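One chain comes next, on its own, written out as structure tokens in the form predicted on its own.
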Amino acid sequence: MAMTGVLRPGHVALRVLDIKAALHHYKDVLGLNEVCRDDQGRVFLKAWDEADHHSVVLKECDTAGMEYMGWRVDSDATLKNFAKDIKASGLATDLKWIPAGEHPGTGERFRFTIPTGHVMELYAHKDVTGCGTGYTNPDPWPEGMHGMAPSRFDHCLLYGDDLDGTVKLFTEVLGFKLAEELVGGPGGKQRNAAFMTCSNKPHDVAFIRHTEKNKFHHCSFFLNSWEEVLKAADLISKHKVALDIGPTRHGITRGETIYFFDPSGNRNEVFAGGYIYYPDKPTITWTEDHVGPAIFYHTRELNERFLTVVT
């Protein structure tokens, strides 16, 4: 498909509870490097095969969750529209730039807080730091890797309220498409669940219908088989990481998965897999009669904590 508008998430900035803890986790286990640090006391992090100076931001909180979600968009004329249609539409609120280099390495930043509640942000400039292999004659991985070592933040699931607000500014305003849904409540017709993409892949952002505002489920990062995710069931063993639930599939998306927590409670999962999605494939949608399945295709049971432990 054409890359215009949103190409991809670029970054993910999520509150700890210790920054000690939360630095094991991210880089021991999970397997992300450290690029820097700034004088707020954010640590900026990125997954070996990613371009870009960073993609996830912690920073040491009171409360854990998502600060903000960071969407990288083709052009700085691009990003003047967005925030012109942003505006027009009334769907977001608390809309305000961020100047150049408030984040390490990176452009202004037009931020808004969605119809559910989350903060997301829209920028065209990150500096290219290079990934792990580098761009010229690279061997397939780079040395050093360690932990889980995911390619790439992939997607986040989050929660909250007003999800047709939030599905009509995605879809209408940011050009993304739905490529699945969960369907129910009278006359079974009301989405509960939407799957969003701006890419080849079935899913950028997620939402699920909550009733409080704001609400984060997880992060996401992209491994490359199988038997990684089986790897990653391992070391969370072998750390003594909170397992939530898996090694398993979904049925939506058809991806591969294990979720598990960081030290402050922040879901996450490390995800392989999934199907190649065009502009033109129709919506999968699920009803929630088979919601067991379409979660976890394996048991084809819901998991309570997975259902309702968000930060």
The other form holds:
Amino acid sequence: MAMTGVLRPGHVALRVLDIKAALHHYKDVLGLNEVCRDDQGRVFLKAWDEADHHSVVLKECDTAGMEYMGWRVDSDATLKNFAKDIKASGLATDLKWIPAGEHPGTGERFRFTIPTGHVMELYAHKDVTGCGTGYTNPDPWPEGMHGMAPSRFDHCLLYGDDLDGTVKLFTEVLGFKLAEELVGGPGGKQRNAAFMTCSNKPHDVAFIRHTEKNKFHHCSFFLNSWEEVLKAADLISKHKVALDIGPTRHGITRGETIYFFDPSGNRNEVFAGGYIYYPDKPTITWTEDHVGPAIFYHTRELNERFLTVVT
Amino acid sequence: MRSRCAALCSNRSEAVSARIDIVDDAVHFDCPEGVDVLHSMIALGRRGIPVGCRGGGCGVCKVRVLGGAYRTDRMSRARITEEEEKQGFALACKLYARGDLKLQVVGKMARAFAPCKETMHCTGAPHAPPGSTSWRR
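Please supply the coordinates for the form predicted in complex with the partner chain, as a counterpart to the form predicted on its own shown previously.
Complete assembly follows, chain above in first position.
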């Protein structure tokens, strides 16, 4: 098997200001399915095509934003090795083990804070509770889909200060590849955005250089087609969801996309398209004079809300 | 039978509207009861308060209420501290008028491509806008 080490983004934990409003948004409008709740008041959800126990965790707090993001690794041995390598790299802080079962259906997690201030965790086990269609002679999609009905949680885009440190940690310690980058500054020598992948996707996580640590730009969910992106736009209006921008296309990753906000101001994306990434694909570089089409390929105009509003 | 239109019109005439004055900008608009101040501004095509997430999370629509009665829904503590809340600061997207209001706009949409020196300065300033980003610098 060619894909080893970190396999995929496994979960994102979001802080919300009102859990009832958040559940209406994430279940009825976005179309995730609730899996369970725990005694801390956390609600665990997943998309219809995901095999593992959960992929989204919502918790009511007095601030919005991302609490942490979790990554599935291929084995317990890999988990132990990554923990050792992360410690040895000196790039991460607040390293700790979260015991198995702290997330329902999930093994022990190794948690650490990356140079941009975001909390990440790795785990090797999550119960395989199955997807909406099953695995024996499955239909292409399940009955009872509702809302935008993305098939999976796909990636996050995060803002923070030490972009170089975070890229070093993801590429040199965790084995990610740099699929695309945005450069600027004198001679175009400063990397201002990094789109990194651990898989065949154009990105599994992306980071933007920003003055503050630990900011959340969006979490993204995958749709199958441009048609589904347009239907998502209809649902955004029908449910009076706060639209950010779209439907449109990114130059970066080629994604067909729409952005909107959950009731606590956390940005969500649903998107389709992109391309297949192989580890030997050359890195795509976007230069400062092409930042417009890099971000929004059709309008080629910068949008301050999209670029600067974060939680 | 009473028409749906008549019912709507009747409801509208009963709804209490507050007048929202944004001082400094000489902008004013009516805000129906039960509708947040930012939404009212957007619905009437007015400008003056920056529009961000509209969910109480990002802080760009921060205002200070200089006069008038109001209530707020939950706002991110990262954007409005308890002390600020006591001093009349609020996020317009979670601000509901209970009478005419006079507001001062405090929040700003950060500049996407502010030079380093300026953004470093802004980050430390009181009531600074959310930090600036460096998609391009």
